[in-house]
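A lone chain, given as structure tokens: the form predicted alone.
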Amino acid sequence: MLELEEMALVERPEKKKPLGPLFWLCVGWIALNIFGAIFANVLPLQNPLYQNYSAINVGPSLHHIFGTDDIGRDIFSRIVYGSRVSIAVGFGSMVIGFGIGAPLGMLAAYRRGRFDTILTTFMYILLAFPAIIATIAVLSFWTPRSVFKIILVIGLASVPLVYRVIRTATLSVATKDYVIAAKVQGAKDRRILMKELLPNIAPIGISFLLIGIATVIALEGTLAFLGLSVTTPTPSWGNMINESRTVLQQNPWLAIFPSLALCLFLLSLNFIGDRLRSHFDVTEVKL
């Protein structure tokens, strides 16, 4: 076993690139958004559904720091509460995608043979069909729409892509000397998968997970803009941007602040994923 550990150490880079202060700033921003989404009910926020008709399309002020919308609802409060939908869809969908696609990708790359051929062919057929079109088609007919339905549809649509990434990453590790040595010494498949393969493909998986969450949140915003996300008056970043179209000239703040919140969250996720990939010296594997 000592020889296996020494061989594994040889495969890993000795010096890792520093994460840097901007990385931790992005982590803090993501954590702040998640904190707000979880504890919005106990934070001193105004009711996101309360319609104050004496303060319609009001600009930023001390009482409404982001202003109000066209029916007097507080924009800041709706952004904080709206983060619940966007973040839940992003994280929930990728949990489903990774929960199904990652184990299948690892098993297919490790076992190879007919199992790998059949499963990979099936996944590539699914990848050939645009996932966004399938998502729009399903959500158009599956009404009434809810956060759970959106998470389920997008999560299942992401399975083939997750499978492809994890399978490719596993293939690059499965032929390493320490994995072959473990097989020769009679290690069980479960131990090889969990102790040898999983830790070495985890950096790729985590990096892709974060980028995937950002992509799904952007997709939810697109669906909301098409009227296919959660129904109003439930706020989300996407449907707030969609609602601003009719009053954009009178109240540009209704579009600016939700768009800024969405943009900063997505940029932070992408930067964290990219920095982690550089930190662990992860490169894309081409087959």
Contents of the next structure:
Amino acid sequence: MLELEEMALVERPEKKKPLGPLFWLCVGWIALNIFGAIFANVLPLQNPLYQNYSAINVGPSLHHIFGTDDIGRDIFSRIVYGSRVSIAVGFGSMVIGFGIGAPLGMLAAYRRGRFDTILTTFMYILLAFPAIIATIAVLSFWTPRSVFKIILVIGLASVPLVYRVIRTATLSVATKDYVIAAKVQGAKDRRILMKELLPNIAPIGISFLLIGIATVIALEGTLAFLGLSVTTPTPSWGNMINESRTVLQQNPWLAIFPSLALCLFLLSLNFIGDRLRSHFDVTEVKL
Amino acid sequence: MLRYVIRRILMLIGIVFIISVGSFFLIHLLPGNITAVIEGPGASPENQAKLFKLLGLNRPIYEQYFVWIGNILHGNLGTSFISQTPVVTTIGNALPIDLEIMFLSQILAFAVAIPMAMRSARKPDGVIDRFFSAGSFTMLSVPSFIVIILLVLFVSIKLGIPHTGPSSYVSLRGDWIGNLESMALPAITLAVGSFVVYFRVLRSDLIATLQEEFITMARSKGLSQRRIMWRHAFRPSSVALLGAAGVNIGGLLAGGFVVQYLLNIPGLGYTLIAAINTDDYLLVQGIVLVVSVGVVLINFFFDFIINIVDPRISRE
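Given the form predicted alone, state the structure of the form predicted together with its partner chain.
Everything in the complex follows now, all chains and molecules, and the chain you saw is the first one.
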């Protein structure tokens, strides 16, 4: 009897495919970038604002491993310091977006009824308003610009989208048997939300979160190009690529390294998000 | 179907109303004194008070809104304080350029994405599919401002093709070959961003559709692969594609802004950034309004097409 049970356990549906070395490479890359962003002050880096006029537009060398820009600033240390703005904007605005959007979405999908109808209609109307235009318009007049304001504006603009994704995900879980069973047993709403629903929508939430962070970081670059991100000389990846335009022919390194840093970071985030989604076998939510 | 369309139109009117309120208050709720912005920092308090009255800012805010919306319904978005040209004229000159870029880029994106997705879906996880998927995934992580810089570097500077670099926009009224040349880079940049999305969406839907019984049926009838793909599999797989296109075209606006700004192409995006830099707030307000309504109309249009492709949706 016991043996049979054990066999049944062994023969349970196949174990999940491992995530693969590429996945962990991407995780490591993201971790390295975050580490650099947090400890940029402590690490032995050159001053990102120091202008060394005896070394202008120098190519990669031992002293400046990524070279210097058109006013003699070290590109490598500017990239590391620049990641602070990009990473802070990416993570910060998603914290706001998920902090407001996710609880509302879960609650609406769990409670249903009038609360859900009103909130969902409201969010869908907000969603129709192109968030990017609103972001550009608000940031263009809300001066002086700071990282905090950019995070706030993008974060609030992302709330309706997060709400929709989380609500859709919760809806598909909320009618499952185990949720009904928990209700029948008389579990409190809070317990059902935290113990039954949350773990089951977490995979899709996390993969959407990562892809959202990537999108926001690209958006910060776009804003920098339009002159709507943090003011120079504070480096951000977008700022650096934007500044490199004028000296593109004399010093292509100035464009290449920050672009690489940005693209590799985005690629890693997208890859982790995508792999997690297929790992947990979540069908794509139609956005 | 008719009920569905009527409901959507009512919702559309509601959304447009909220957008108008949004773009109106956007300017009014922001900190800072508009009169100081218009007259410059050195303006005397008397002059500021005069302008304040002239603009009707002393009246209650809801009254201001109704005057403003009344003017808009008569096709009057105001006259810029900076350039003294009516906002409607400025937008009327810029809008066709955006439409042209959008049109060219979408044709290009679909022309590349659809055959690629069909090729990939035929043998999922085959060599070609893996190559296409990995390539499109990488492209997904390259923002449009990097694509445009690379294109300028290679096409305009290295290859030296005329009218493709910054500040070399040729109007469509002049010579159309020059115009196409100057539209090529922006169209390609936006197409790169779009085709990645379309390819991924269509590929996964095609793979799902190809496992349906009616495809097996078509195969057993001995129909050609091409006929099965285009006549049998494509239509049921294109609902998500159209949905993605609706969302994507709206989202492209931001990328389009950067591209126009970098190449000095005088479309709406370029005009908007110029207006922001000169504090031309009436023009900003006008463009925000026009673009937002445009995005909503595009989404509405695609919803409508989706309903024609798959009538089951409206019956829900």
